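Quick heads-up: it's one chain on its own, the form predicted alone, in structure tokens.
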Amino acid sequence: MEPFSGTSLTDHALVSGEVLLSFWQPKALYRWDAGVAISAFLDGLKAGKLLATRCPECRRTLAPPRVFCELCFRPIGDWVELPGAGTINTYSVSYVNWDATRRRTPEVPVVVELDGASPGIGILHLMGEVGTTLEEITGKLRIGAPVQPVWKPAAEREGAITDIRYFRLAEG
């Protein structure tokens, strides 16, 4: 047996008519829904806010925010504003776009851990200000360096984790 078995259309019996057409245009509108947790984020985002929320059994404040503790299974309906500084947990110089394709100058991704929630909590962004050599970039950065969020203008926020452009090195 043919490992594809079966008749090709032709040219002719599309345009003669002998197989049926049908032409129309989708109208494929779809939507994510971010659910209780990560809407609140969002939207403490656009207002210039960072949004946590605090498990009532084991204390432990999650940013992002949660419904529901991973730890102790309880469900979460505290939450606080943290202040929006940080401390960076990790970071990486990159020269490879997502797409695999080089960069001329690097990117730096950073995890930060927010100030206020619990240890080992944190996000993933970019740090900015920081120069465009790898010389540059290992000189100023070091795990544990204190930092803080550049804001988008609040007209331009949309409720997104890109609000914050970028965190930066904490002044003084």
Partner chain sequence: MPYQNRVAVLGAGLTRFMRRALETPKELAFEAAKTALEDAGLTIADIDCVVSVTAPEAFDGVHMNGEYLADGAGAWGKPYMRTYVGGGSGVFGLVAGWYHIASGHFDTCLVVAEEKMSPALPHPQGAFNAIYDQFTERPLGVNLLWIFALEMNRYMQTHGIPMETFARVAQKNKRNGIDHPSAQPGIAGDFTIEQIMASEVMAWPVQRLMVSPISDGAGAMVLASERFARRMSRPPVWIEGVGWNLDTSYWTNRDLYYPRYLEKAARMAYEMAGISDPRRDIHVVEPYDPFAYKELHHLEGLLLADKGQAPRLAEEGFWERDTAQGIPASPSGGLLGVGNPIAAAGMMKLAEIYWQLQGQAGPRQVKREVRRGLAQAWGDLMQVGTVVIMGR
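Requested next: the structure of the form predicted in complex with the partner chain (the form predicted alone having been shown above).
For this one, just the chain is written down, with no partner chains and no other molecules.
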């Protein structure tokens, strides 16, 4: 087989002027309407409530809520309030930021299966009060462990997923 073509550049080539470069920095700004289901969900968070919808056909209780069931493909109008607590479905201990810079103190993303929702129905969030080292965190957390939300004080809530500061392991 013939060797393939392609000219591999080094970091040095990029900074030394050996290769001519061109830059562009787009200033992208978007305004998203939250939609029917998520507007109600975010309103609920502002009021300290975790809301879900229930499909009348497959009977699944769904979060994040939606106004149509993607399985039954029919409209949903039934809303229920969930207690807010749940269990860990899976988690990670992340040392990498979005720009690939590294963190000294890790973040702990988690999928929380919500009590009162159908089995396996979860949301993405963060764990808190779990320590600062990998050993400590992986020692404390396990899949299936009960967790509860830590809410911002009512005055600080703004109708966002971050109105829940984080989840923490449930007492006892």
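It should be emphasised that the depicted structure is a prediction, and the values quoted were computed from it without experimental measurement. Heads up, when I say rigid core I mean the largest set of C-alphas that superpose within 1.5 Å between the two forms. Numbering follows the first chain given and starts at 1.
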Checklist entry - On a core-based superposition, does residue 31 travel 2 Å or more at its Cα between these two forms? => result yes
